[in-house]
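Shown here is one chain on its own, the form predicted on its own, set out as structure tokens.
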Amino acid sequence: MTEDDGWNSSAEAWITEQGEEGDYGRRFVLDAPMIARIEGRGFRTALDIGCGEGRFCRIMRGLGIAPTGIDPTESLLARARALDPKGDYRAGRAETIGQETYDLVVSYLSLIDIPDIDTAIPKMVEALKPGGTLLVANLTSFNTAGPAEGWRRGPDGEPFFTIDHYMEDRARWVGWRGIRIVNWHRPLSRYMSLFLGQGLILRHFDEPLPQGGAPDKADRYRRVPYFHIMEWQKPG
């Protein structure tokens, strides 16, 4: 992330946004299928790549695991430690992580928000020991492929999502209740391109579908793709 990507000025909203139970995407589309890929593993060490306000890290302690936190966002991780003072939780940022490594390493709604992606998917690599999994969760290109602002309403009112130079990277500013950020769209062949690059081999690919929460909402995330997960593993 860079100086100017927003998060030190988005960094209260964000943490009210999450609360204790995180936003509507993450507590009732991803949450679910993301502990199913790590529960009962023997995963003892875990490094979560911008771990914002620690949240994920706090769910990962409580199935066994020891996870490590970063994040480059010094607010959020006052409140990560805050939440969680037996944590571990260290500036950082994926493109310069350091020499230890880890059974499993999480990008959990992360990668959008790395600028230098070239350099931070083979960092994360180096960071897993051999045998160990590294855990995505991210956009999907058809959804930063739309609009800023998202959904539109066509002229008989009815909702609809756009997509537009998808081939091509880019950083948008995106904004909703008192947060604008950076995110990055890229297309999906982008990070394929990478993790493959890094002789990964993909043990799992999902668009998780939403189990709950307001009717609304829910129908949105059905009618849209919103959300990829992925499981690479690192040859031993």
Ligand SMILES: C[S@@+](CC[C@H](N)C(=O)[O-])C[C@H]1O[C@@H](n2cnc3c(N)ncnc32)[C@H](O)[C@@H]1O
Second form
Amino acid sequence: MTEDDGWNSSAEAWITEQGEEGDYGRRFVLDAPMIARIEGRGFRTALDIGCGEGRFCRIMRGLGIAPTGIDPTESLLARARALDPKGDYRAGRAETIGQETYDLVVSYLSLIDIPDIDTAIPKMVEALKPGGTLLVANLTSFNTAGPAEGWRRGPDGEPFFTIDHYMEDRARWVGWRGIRIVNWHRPLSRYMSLFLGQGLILRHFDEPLPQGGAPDKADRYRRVPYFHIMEWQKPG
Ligand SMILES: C[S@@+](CC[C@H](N)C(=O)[O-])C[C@H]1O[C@@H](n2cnc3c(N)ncnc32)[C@H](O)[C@@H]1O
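Having seen the form predicted on its own, could you give me the form predicted in complex with the named molecule?
What follows is the whole complex; the chain from before opens it.
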């Protein structure tokens, strides 16, 4: 967003929330299946769009990939550089990526943060070499169609999750533990038609289940759709 989207004022709380190993969803749901999509595939270069404080770039470097991370939030980039002084972290937005030739482009929970998705997705594809891979982890549209507070209690006291206005694109403020940021909701068809419109081929789709962590948290991640992973290939 050109106006404030909360990321600058939330950066410190975000860094605390992620810690060394990432928050619950990253550590116990997404990291393992995301790593499984890239490990041993021969990717040499990668662009991580919305890299934040750089945790997934550090993971990629550990797998022998040379990643470049871009993010518009300076204090997150400063943290990424401090934790990984040899890494390549640049100020930038998905909407203004230049033409590049990466083997792999990653968006790890950043599509929901990008305001101009119609510009950003073609730019992500432009940044890939022919035959390259676009790997996306996103909050599902079923989840982002929930109100910011998500869970409610029914008359019987049982918690349930509500969604509404599913087909309407919208930005909303969400907050937890000192973080207050804008997230975008778009129906799944918005994202799918943008990827398909770029001529990409869908190679993998998954809604990963939690693997461990606190049982009550895992139960919530099983009851409600949270994340999906999509791997798209740019035609060679
Ligand atoms: C939910 S965080 C994800 C960070 C990191 N990928 C991770 O998984 O920890 C979303 C990130 O998107 C960044 N962001 C916000 N607007 C953006 C834009 N227009 N283009 C690229 N990144 C953006 C934010 O600064 C933030 O670091």
